[in-house]
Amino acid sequence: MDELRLKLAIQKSGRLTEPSLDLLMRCGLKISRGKDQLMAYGENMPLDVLFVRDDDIPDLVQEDVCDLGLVGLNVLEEKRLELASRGHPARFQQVRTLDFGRCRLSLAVPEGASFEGPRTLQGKRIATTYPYLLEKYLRERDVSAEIVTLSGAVEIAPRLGRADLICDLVSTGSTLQANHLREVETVLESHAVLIRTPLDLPPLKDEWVERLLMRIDGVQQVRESKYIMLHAPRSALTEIRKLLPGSESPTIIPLEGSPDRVAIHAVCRENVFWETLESLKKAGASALLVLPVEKMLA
């Protein structure tokens, strides 16, 4: 690959493939992938995207393979303290936190056991894929319990015998329902992040960086935000703008042949319900229109 155009990984496959992508798409990425390629190429920027095991993300970036990664902070901060563990301080750089993603990592006890707090796990064994993470979760509250490390699979150590309860990632809660467990303490919340080389970069391909961090922006801003339109008597002014939701400051338009009633304009950074529509028409609002907005530059 051109040496001036910038690489970013992103996992191959799982929950935050398709996310990663529509956010490249909605900075204005179009991609060219061939089925089954590991490797998509930028047609309107300089950046291509490598599909790769989400555990090498952290790797390839710090190891200035990529100069972008879309990695999960449990991913990130696992490897964060196996690198510690080594000897070796984490270089990779943690430039956004994405609105997307959002997991935790926590631990889950069969169903009808019993958890009074982290001193329960005294003597136990707990089955998990992120045993640093675990290890430091259980070295700050003093508990000594055996760490069983697995590549897959937690969720069924407790019926194999192999570990008294589990540390993994928990999304909906669906995966624990179905294997008898229950979630009881929460070791890390996480989500997506992007990462970038901790080596500088020539000039052309920093300003890439610094253009695609600036729509990232513009595109978080907006995930939930709605344009609102509506006419009212200037006299409710005061309590229209209070039910704004997420509301800076409103434009204010005068109608024309209408001295009395105005319509007003406003970005809203909250979602829109139809309760604060109706909340709205009750103080006097009138040709309400609520529109999405698709970007938006601060």
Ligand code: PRP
Second form
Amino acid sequence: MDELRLKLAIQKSGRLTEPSLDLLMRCGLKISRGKDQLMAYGENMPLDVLFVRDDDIPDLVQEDVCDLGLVGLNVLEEKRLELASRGHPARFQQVRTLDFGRCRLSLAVPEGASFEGPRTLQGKRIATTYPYLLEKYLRERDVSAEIVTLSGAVEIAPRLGRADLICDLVSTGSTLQANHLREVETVLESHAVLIRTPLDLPPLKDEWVERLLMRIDGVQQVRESKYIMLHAPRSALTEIRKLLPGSESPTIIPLEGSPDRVAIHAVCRENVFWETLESLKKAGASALLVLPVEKMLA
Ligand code: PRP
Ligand code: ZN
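Same protein, different state: after the form predicted alone, show the form predicted together with the ligand.
Below is the whole assembly, all chains and molecules, this chain first.
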């Protein structure tokens, strides 16, 4: 393996796979990937992508097999606690919070069962694939319950009589619904994060990590941003500027042949809704145009 190429681990198949690949493409990475291949070669960056089970991503960075990883906070925090329980410090750093992979680790009880706060859990059996996060949750609430650690299919544990309730990831809620379970408490709010090794990297690799981080920031800013153009009476400038959502110093351009009207161009850092356009029109704006922003570099 080429020592000067960055290795980035992402989830092989699951909720993070598609948005992770999408983020990398938006950062300009072109990869060639054979079907079912574990590793994809970055054609235009010294960066290769490894497709692995999400649970393995922190370990791969921990053990210096990969320099970077895109992983859910749920998996990361569970691993951190597991390492701590064995007296090992975590050897990965969280370097970016990402705007995808939102889900939560929650407690869920069978539909008919009652729940009146954490005390209800006393003496109960709780099935989960996140024993360390669950143990911490229980310990902080001074509740003692039996943690039934499973490697999957947690949602059927109550029906099989293996547990009274579960602690599992919930995203859309459809898995819970299909299994007649009711979400009662959030243990951890999660989203995807980018992690890196705390080790010093050779200068070339380090430079590419920095470039990737900058591009990720740009991609995430752009997702919400819009470019807005409109015409307005000079007299309404103050009011119109106040209506532009999240914009700094718009460009004001004189309009040939109409001395009392100007064109305004601005980048809005928030989505521009119909309501905003309607208010702008009421304030005297015309020729309104909203465009998506493709790239941004501060
Ligand atoms: C989680 C969880 C549920 C499902 C919930 O598994 O175990 O099966 O997602 O999602 P929903 O609320 O949208 O139905 P995940 O896909 O993360 O698999 P993994 O834990 O094996 O990685
Ligand atoms: Zn997993």
